[in-house]
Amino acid sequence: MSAAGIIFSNIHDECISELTRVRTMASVPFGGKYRLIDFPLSNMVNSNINNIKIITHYNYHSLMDHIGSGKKWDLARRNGGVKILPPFITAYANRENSLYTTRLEALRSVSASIDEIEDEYVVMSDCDIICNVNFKEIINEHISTGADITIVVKEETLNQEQAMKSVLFIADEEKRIIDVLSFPENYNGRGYVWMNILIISKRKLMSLILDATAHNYNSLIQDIIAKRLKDENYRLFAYDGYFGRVRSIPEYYSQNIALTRSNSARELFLGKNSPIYTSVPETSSTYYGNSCSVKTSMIADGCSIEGKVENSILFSGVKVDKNATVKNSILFENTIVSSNVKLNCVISDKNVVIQAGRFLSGHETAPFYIEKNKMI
Amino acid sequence: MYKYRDCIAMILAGGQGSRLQAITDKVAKPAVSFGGKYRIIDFTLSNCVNSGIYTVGVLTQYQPLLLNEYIGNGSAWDLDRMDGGVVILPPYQAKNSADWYKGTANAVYKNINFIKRYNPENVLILSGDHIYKMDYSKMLSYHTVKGADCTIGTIDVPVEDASRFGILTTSEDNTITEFEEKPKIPKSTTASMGIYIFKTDILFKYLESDEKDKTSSNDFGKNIIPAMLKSNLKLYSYPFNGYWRDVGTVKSLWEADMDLLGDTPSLELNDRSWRIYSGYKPYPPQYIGDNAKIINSIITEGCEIYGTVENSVLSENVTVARGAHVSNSIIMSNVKIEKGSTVEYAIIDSGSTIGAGATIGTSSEITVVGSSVDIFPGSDIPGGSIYRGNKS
């Protein structure tokens, strides 16, 4: 079996609208180090899968930046390799080509290229999903169960405004799809959530969109799975390692702050020897002070740090002067914080400097961020 | 068909650095880490690179294999190139001889082939043991305004270190006038930094009479030099300000480190316009714990830290276990420090593990643990030790 790989870099974007006003989803700080993008490019990698498009829609800047050639993920290729699939919009553009907002446009719209594809399977992902998941075993378990598509979900307890922005499915004892609940309204409790991957062989996705542009389908979830659940055999892999979402900015918080709890996230990062690859400036190890004091921190290389900093994640480049105290704060590349500066639930985008003495808080439920390049 | 270039570089990498004791039992020197995450090799390839050199022969000879992998294609310091870029010279069979590189002269002469192909105007020579920051471009205008046939980058050294280094004597010109390899009485403090500019052609002729000379040692300081000097060819000396350091000692070389410490540095690493590249490895950020102390130190990427760690530079992947206690020490990559251990003023070789409760060295003097040693917990290490486990 071989596999291509399809990453939608914008969908979801407006869920953390304050990080994505500069850049993708796909392109968001994550962990002290990361990109959300590093999960599945990197998921994807270790899995053998060494063809992947990357569906882009606006603001791809600083994706191109990250991914660059390719390089950092062994993707740099003569064959197959890495390619970012800017919107596709031909001359005398009309409605019919303006820009897509769900999955299914995206994929209409650069249908040309995924028809290039020569793998015999696709897996397609989103970047709101965190984890270290090998896609070799749920390939396998698709050919070998004959699955027409197979759903990757995690069985997660949700309240009620997680479910309002969740898919769940609800399968048989076989794990063969019956029902599907789209952001459900009153749901709480277990349920297996989408985690947004999904398996289907190239000839099965190419008819899809074949079928979506005929009849004006815009949603894979609604106007094709579950209209089909009958028909069509659709099956779910209950993915079971670690797992983190990104739907809102309290979420995108809680998940960076709880690699500092302990380090456990170190599976996340590094799985069985199939670790997170990411593209970071290079820099000098990190350069802890005479008086500094930290504590239950993640810590990039390339930082500078005389203060105290606790509960916090600090990307590279940061600088914590004297006396100044950093809790339970991201603080994103090259973030300078000035002397006698407190800062609690801040999170700080590349670049900004927080000049002396200044006093920031905002709180777990709303932290208080600062956008790119800004002085306080 | 390659494009013109003025200058390639050939790196000297190949000498066993035997003073540094179990660090490069398994290693090159040029292999050796740095600074956290560096190895020592990085300086000089990255200075080739931030001066615009970007052909690059490696000679290896000693314990290739790290150093081989670790350059691999040259990518991480853009040295992975459709022209040039860097490659590596190891000792060959040849037609009629199949020999080891005898010394740093046969070492290029050997390699006379490689840069031929480049047809380049000047070579520098280069070690790939020195921590320095230096841009060769400016040394090489230097040497091309002064229509130089050799240019020796020099250094002023302590007179009670000058007899360690080849020392130089120049008239106020900078014309050298006499060369002396590691004099007894030293006539200056002017000593040479083992860097060379030589024109091609010359370097071709001197290097092809030495090796006719049975009785030569086949070294650039004891041979090609006062060779050089006795026919009145043009050799100047191109004086150089900055830090640098030949860590070819234990000693050397954990001082070496500690120079990175403190608020004002003497070598300064985080450097945007002259950076130091090293290789990539993905390790995720650095964990601090909730009991972790940590003072005036240099930790690096993939380290866990939840005891205490003082004055002391970390490469790639520690640990450092609750209550256990490092200062003033180097430790190197994927090296375990459990529980209540004590290590002071020693030297940690990669993959080593110190068991819980163990104790390791005094600050009289450097101690070294040698690279995948287990030292059993409660053990007692005494200072100055050099200690290579009981494993082969």
Contents of the next structure:
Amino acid sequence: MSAAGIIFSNIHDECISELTRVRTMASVPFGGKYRLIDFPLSNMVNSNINNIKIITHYNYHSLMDHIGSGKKWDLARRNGGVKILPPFITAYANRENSLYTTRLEALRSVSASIDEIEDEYVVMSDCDIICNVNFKEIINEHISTGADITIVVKEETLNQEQAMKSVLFIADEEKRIIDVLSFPENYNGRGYVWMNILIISKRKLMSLILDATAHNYNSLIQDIIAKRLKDENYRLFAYDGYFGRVRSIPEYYSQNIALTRSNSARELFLGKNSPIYTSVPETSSTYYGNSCSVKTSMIADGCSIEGKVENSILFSGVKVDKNATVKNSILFENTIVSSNVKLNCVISDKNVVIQAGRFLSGHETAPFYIEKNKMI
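Requested next: the structure of the form predicted alone (the form predicted together with the partner chain having been shown above).
Only one chain is given; partner chains and other molecules are left out.
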């Protein structure tokens, strides 16, 4: 049994448009030194999936810089390894010659590259999910059940607002899917939430892509899976580990801040002998001044802390001056917090300068965002 990986780097960019104006969803910073791409990429590598294709859309220069040759994930290989696929490398992929908006359109756009995959199975994943999952177990169950597609889900209790942002699957006692609820408006209670991960054979995937091209299908869920439930063997795999999603700026904020408050969230990066890998430049250790105060925070190397930091995530190169206070905030690389500044529930993008005496505050449900290279 061998498997290849396909990662969608741009699906759901519009959910956090503030952060994806200058980068893909895949390269959005997370947890002090990581990028969102690190989760699906590391999950695949830890599952011995070493032939990985990343489908891009636009704004993927920072993604290319982050991944480089793939050496940090042991993917700098002559055969296989990690490859970034620009959009529309086949002439017939998109009849309107417009950028793709769905997974199925993305797959159609790179069908020639997918056809070259020699592995028997394919694992597909988005970049807006935060989890540490071993695909070996899922692939083995996919094979043993004879499934045409295995959908990876998380069983959760949902309120109406959460359900409206989710794709839910209904299954029988044998975990065979019997119904699909896409963003239901009147749903409350327990449900199997799609984690935007699925397993399929390479042969079956190519068949679906060719069928979608012939019939101009656009949605993998609505045009393929939902319409073939009676004819195909689609099954669920219920994941029971830590799972987070990034479907909005408040969710992005809460998933980061959870790392300062939850042991289970912090253990996400270690897993069961399955660490999350990343690529970070070598830099000096963080400097902590004599008068600084740091509590329940994650602080990357290369920072300078002379003020107060509490319940916050600081990326490399952040500077917090004396008498400055940073609470419940996420500061990207090279943010400068000048003296007598007070920050609460703030997300600052890269290279932000906050001048002395400023007081900025958002709320956990509506964090205050400062765009890249901004001076306030």
